[in-house]
Amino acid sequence: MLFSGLSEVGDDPILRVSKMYRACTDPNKVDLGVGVYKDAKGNTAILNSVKKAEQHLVDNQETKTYLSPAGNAVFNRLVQEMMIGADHPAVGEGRVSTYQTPGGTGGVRIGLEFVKKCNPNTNVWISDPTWPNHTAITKSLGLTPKQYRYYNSKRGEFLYKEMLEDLSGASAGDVVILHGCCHNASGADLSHDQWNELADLMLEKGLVPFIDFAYQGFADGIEEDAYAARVMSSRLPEALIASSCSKNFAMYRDRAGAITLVSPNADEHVKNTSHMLSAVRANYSMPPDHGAAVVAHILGDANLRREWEDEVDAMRSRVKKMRHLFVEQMNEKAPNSGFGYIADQKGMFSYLTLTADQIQTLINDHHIFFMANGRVNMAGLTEANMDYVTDAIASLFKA
């Protein structure tokens, strides 16, 4: 029988943590696992700007007919401008296009399918650690994943020199997946000087940057966070950028994302565009409309855009506040715990430098749920649960 003989695939680790949290009946339980933003009440609410844009669509949308494979043209233009700027040199030279995709994951998939079409023997360099789907998608396409050192989760240490050493061994034409900001899962980002140095190395080696840009606005601001995407796409002749509106618009289930392609010249770009769209047609024919239409309306309406940017600022500020409050309380309750690095990191994720036994103690005895490798979602912390969480962690350091 065709559908017999397969072995069961285990639960995704993040989904497993979510399942454990839902099954737990302890009223003090805390979810620091799933990677979604939560407000001060622990809710993942719909942004006011999004609700207003959705109401606009209800009142004004006239059809539900198909989009093109490239998706919503207004969304594509405005997202591209937000990431790399309207005055990006590649735009004027006809070397850049953006295609709407089902979330940032869809952008990664289409981008890597395009890479495989260009050269099926290309190596794809992926940071250690990273978001698991980077490796999963690479392997599913038959491309070769290679790791470069990025972060030591047991010491809370960014490994920039080691990163450069590893990428110095890459070959011309290899693709390097880079996190645009708020590195998932470490929260450790490159400085502007480091991005510039990395761009120089990649240009010298003939490497191709693939920026995964899922958290624009969550590090320092919408404009500030675009630095990596802009320096890589302007300094190097070829680039890919997968972007997501899940986090900064809090539209997780609406799957609004994009893949942006920068080609070496306009003639090559025409051919490359045909292959990108061919990959879309073979995967999902054309992307869903709703999420992209909401984002396009917000970005295209001056008042709504200001309101949305204020909401992003508030989300970013709350996560930063939780980082600093966590470190302050841990310094008071367990001065030897060594979590100071968390205040310097950005975005929703960090690793707790705990042993496997300590992590299991927090999960089993205190019902604080997070990844077994120590990754926590800092947005899951609130003023209401902070004392409970820090007391539990501090107890691990008492003799």
Ligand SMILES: Cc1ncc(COP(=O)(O)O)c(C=O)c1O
Given for the second form:
Amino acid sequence: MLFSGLSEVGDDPILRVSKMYRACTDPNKVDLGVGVYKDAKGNTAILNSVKKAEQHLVDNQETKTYLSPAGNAVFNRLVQEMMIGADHPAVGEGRVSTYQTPGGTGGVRIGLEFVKKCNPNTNVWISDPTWPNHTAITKSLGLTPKQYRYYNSKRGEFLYKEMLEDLSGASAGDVVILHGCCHNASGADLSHDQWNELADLMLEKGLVPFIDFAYQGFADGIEEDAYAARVMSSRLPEALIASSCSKNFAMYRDRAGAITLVSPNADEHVKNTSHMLSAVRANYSMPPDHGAAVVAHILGDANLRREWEDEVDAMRSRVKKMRHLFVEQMNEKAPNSGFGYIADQKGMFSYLTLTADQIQTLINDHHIFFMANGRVNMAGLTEANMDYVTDAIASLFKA
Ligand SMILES: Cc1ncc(COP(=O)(O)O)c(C=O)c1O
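Return the form predicted in complex with the named molecule of this protein as a structure block, the form predicted alone having already been given.
Whole complex next, starting from this chain.
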């Protein structure tokens, strides 16, 4: 029989944590696992700007006929401008295009499919650690994943020197996946100087940047967070950027994202885009409309855009506040616990520098659910649960 003989694929570790959280009946349980933003009440609410744009669509959308494999052209233009700026040199030279995809994941998938069409033997360099789907998608396409050192989660240490060392050993034409900001899972980002230095190294060695940009607005600001995408796509002749509207528009399930391609010249670009769109056609034909239509309306309407920017600022500020409050309380309750690094990290994720036994104690005895490797979603912390969480962690440091 064809459909027999497979062995079961284990649960995705993130989904396993969510399942454990849902099954737990302890009233104090805390979810620091799944990677979604939560507000001060612990809810992942729909943004007001999104609600208004959705109402606008309900009232005004006249057809639901097919779009095209490229998706919503207004969305593509506005998202591209937000990422790399309207004055990006490659735009004027006709060698950059952005296509709507089903979420950032769809962007990573289509981008890597395009890489495979260009050269099926390409190595894809992936940070250690990273968002597990980078490796999964690379492998599922039959491309070769290679790891570069990035972060030591047991010591809370960003390994920039080691990253450069490893990438110095890459070959011309290799693709390097880089997190545009808010590195998932470490929260450790490169400084502007480090991005510049990395761009120099990649240019010298002929490496191709693939920026995964899933958290624009969650590190320092919508404009500020675009630094890596702008430096890499303007200093290097070719680049890919997968971007996501899941977090910054809180439209996770609506699957709005994009893939942006920068080619070395306009002639190659025409051919390249035909391959990218044929990859879309053979996968899902065209992306879903709703999420991107909402984003396009928000970004194109000055008032709604301002309201959305304020909502992004509020999400970012709340996570920052929780990071600082966590460090403050840990410094008070367990002065030698060494969590100071968490205040400086960016976005929702950080690793707690705890042993495997300490992590299991927090999960089993205190019902604080997070990844077994120590990754926590700082957005799961609130003023209401902070004391409970820091008391529990501090208890691990008492003899
Ligand atoms: C680094 C990274 N890339 C891509 C994605 C995918 O986002 P989306 O839900 O838009 O597919 C995520 C989501 O968690 C992510 O953390």
